[in-house]
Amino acid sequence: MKIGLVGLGLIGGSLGLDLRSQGHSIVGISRQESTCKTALRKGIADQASTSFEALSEVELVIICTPIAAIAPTIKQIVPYLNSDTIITDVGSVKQPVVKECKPLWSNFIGGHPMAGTAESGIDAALPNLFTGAAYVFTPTPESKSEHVEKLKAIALQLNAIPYVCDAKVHDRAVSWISHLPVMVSASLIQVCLQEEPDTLQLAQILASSGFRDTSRVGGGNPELGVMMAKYNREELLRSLYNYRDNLDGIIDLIEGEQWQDLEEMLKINGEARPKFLFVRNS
């Protein structure tokens, strides 16, 4: 299959590496000529261009831009595509993207590979980034079943695990397991920075794996964090309000010295945690 990748950063570049290894012909599109040259040198794309005209013969386009640029990009590429070309994206929020993009191109199906690193840019691209990861697709009732099957087949070739669901259900789920952790992690870092200088300095020296694990996503790409909040605002606020209520409950247990109840809650959490990790470990 001839596949176009618009945006050659971490996700676009990693898709190019893996899809080319599966025999697909990759056309990479970037605003920067230097990025195009890097894509060719690293084996990410067979062709690379700054012009959308290069997409004229592709069967599938994967938009790998920030969320705010997905719809504008589709508007720009539409004049160059065949009428049966499928378009999907990799954005971490689906409902507003699908609502805006489906009217622009009837063959648009929202997508979200649940993989990434703290790095960005084409030099961060990795082979096998999607192995064991969930790859979600959010078709509408008007989407063609054969198009959904083609996308699921692509996900399987990436050694990812394809899932199909409603866009709203996706956004509510990722608000809990992706977007809320970013905000909670950011809050952890922020509140530590408000400590007295001597305490803060010692905390920075003593910080180890526990702090590293819980603070990682809060210290990532700020643009991505803002996009999560902006485009998944309703669901993120819902999860934040519920999290705040639950945190208040933990405070009440500690203030009331209800150690048995606290231990029982932590025990339940310990038993439940592996169920959130089965995809990557399967």
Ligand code: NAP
Second form
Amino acid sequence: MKIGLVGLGLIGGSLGLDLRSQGHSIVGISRQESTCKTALRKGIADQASTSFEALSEVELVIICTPIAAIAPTIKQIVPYLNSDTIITDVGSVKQPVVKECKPLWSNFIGGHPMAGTAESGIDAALPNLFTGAAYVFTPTPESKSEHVEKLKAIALQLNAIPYVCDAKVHDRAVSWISHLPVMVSASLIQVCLQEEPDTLQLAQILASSGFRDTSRVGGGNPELGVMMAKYNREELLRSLYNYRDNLDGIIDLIEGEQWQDLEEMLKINGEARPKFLFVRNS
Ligand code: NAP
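Please could you give me the other form, the form predicted together with the named molecule, since above is the form predicted on its own?
Expanding to the full complex; the earlier chain stays at the top.
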């Protein structure tokens, strides 16, 4: 299949590497000549251009830009596409993207590969990034089933696990497992910084694997954190309010010295955790 990738960063570049290795012909579109050259040199694309005209014969376009640029990019590319071309995106939030993009192109189906790293740009592109990861598609009732099947087949070729769900359900689920953890982890770092200097310094010296694990996502890219909060605001607030209530419950248990109840809760959590880890999540 001839596939267009718009935005040759971490996700776009990684898709190019794996889709090319599966025999697809890749047209890479970047805003910069230098990125086009890198894409050809690294085997990310067969053809690379700064012009959307290069997309005129592709069967599928995958928009791999930041979320804010997805709809504006679709507006720019549609004059060059065949009417039966499928457009999908890789944005980490789906409801606002689908709402904005579906009216721009009836063959638009939202997508989100649940894989990534903390790096960005074409030099961060990796082969096999999507192996074992979930790849979510969020068609609407108007989407053609053969288009959904084509996208699921692409996900399988990436060795990812395709899932189809409603955009709202996706955003609610990723709020729990991706966006809430970022805010909780950020809050953990922030509250530690409020300790008086000598104790804080000792805490920083003593911090080991537990703190490394729990603070990792809160110490990541600030732009990504703001993007989650901005585009998934409603679901993130819902998760945060629930989390705050739950934390109050834990405080109550400790204040009331209800050690058995606390132990019971921790036991249930220990049993539940593996169920969140059966696919590799980003
Ligand atoms: P990235 O490495 O920064 O790549 C994004 C690329 O988009 C840039 O390299 C750039 O490519 C292009 N771009 C940037 N600003 C643009 C603009 N204003 N207009 C048009 N193009 C622009 O970021 P990424 O991590 O690949 O993320 C891309 C998308 O994947 C985002 O929507 C994100 O939500 C989603 N996602 C990310 C992860 C993750 O862990 N990073 C995981 C799943 C999904 P050119 O310079 O080639 O134009």
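Numbering follows the first chain given and starts at 1. Keep in mind it's a predicted model, so treat the numbers as computed, not measured. Definition used throughout: the rigid core is the maximal C-alpha set that superposes within 1.5 Å between two forms.
Core-aligned CA deviation for residue 100 between the two forms: less than 2 Å. Once both forms are overlaid on the rigid core, the distance between the two CA positions of residue 193 between the two forms is 2 angstroms or more.
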